[in-house]
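Just one chain follows, in the form predicted alone, and it is written as structure tokens.
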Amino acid sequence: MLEAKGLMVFYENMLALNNVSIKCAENQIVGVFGANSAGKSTLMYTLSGIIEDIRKKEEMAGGERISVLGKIQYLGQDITDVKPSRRAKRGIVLCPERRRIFKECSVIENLRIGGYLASPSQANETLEYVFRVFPALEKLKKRVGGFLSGGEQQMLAIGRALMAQPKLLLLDEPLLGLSPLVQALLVRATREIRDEKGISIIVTEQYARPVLPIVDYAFILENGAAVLEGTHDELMNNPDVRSAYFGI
């Protein structure tokens, strides 16, 4: 589904991302483990084409010089230097880490913002869904975003996600800051919209033990380089995998 060779990416003289090459196939769960500051939201940012629009700006005020190299594949096409916009079309869509949900809307007109791309039967039959997966949503519908908790946040920026109609969906440290019964409930509905929409999904973390049981192959990030894959049994069974990054 989508393949990205040698990304490299500089915010003027830091490396931020050092010749990463990561894939996910179709119906696949991927994990991008790695400490603050290892390259996670750099390259779920690559992925989406939101690099380039952060580049622009940056450019435009004068600011930091950001430089991408590297290839990015997506269904058989080179999409290295396709716009943000065309790839969320194509979907490829972003939940942005610490959810960024639009808190003045409510939780119904959040949703309905993330189905701009949906036709209105889309739209429709989504929104049923993520009321399914997400149950507390629909109790919650009417209520202004900025006034949810955290957990409540996070289902509503997945939903928003959800709404654009991903084929691959980009989670971007989805668990930061919640409790573990939440994050355990946060976990199942991402293994169940892979299971039940055929979503492939593409999911970072600080800590992998919560998201390490739903992945079918993961990257270990370090300072912005890849210096580990693998499977999850593979990964499961180094032990100094499993002291640095699982707990165990």
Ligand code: ATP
Second form
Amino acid sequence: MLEAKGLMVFYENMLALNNVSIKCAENQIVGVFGANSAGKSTLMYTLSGIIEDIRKKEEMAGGERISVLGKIQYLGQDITDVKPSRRAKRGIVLCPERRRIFKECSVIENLRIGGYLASPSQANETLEYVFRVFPALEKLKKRVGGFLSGGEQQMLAIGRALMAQPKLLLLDEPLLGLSPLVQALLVRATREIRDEKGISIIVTEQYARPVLPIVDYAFILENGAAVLEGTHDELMNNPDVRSAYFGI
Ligand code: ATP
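Cool, the form predicted alone is there; where's the form predicted in complex with the ligand?
Next comes the full complex, this chain leading.
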């Protein structure tokens, strides 16, 4: 479904992604694990194309120079030069790190905004689906986003991304700062979304353990480079990998 080859991203002279190649097949959940500053968000910005917006903004403000190299294939087409808004229309939807919901808008408004690319009937259908996956959100429909708990805000961020009709959902550190109970709920919901909607998912996390059970394939990023990759079983059956990266 998506294959990125030789991605390099420089913030000025600082190499944030170093020749990273990753892939995600149809219907797969792919994990990308790495410590703070490993390059996870930069990778998500590059796959979604948002790095182009960041690059232009910096250029216009006379800020730092951002360079992006490499190739991205999606559904059989080269999308390296496709704008982020067009990538979203084609189904690559980013659910960014730290949720970034609209804090002054209500839950339902946040969701409706996410559905701006969808037809009215698609939007209504997806709204129903979001409330089925996250029943807590339906009860909070009228609540202002800023008054939700961290976990509820993350459900809303995922719900909003679903409203944009993704074929490939990019989840950037969805579990960050949440309790184990809420993490488990979100992990279950992530698998449900893949199973029920056939949406492929790339998920980044600092700690692999909570999401490991649901990933089909995973990459490990260190200092901007993909140092290891494998299927769920390959990684889990390697005792060195288990203790070094998964704390098991
Ligand atoms: P975190 O878990 O902290 O979000 P990450 O794995 O998502 O980390 P990135 O945010 O992609 O990592 O950052 C990779 C590297 O690039 C880091 O060293 C970071 O300081 C640097 N970096 C990220 N954004 C910028 C920027 N706009 N300008 C300069 N350096 C940046």
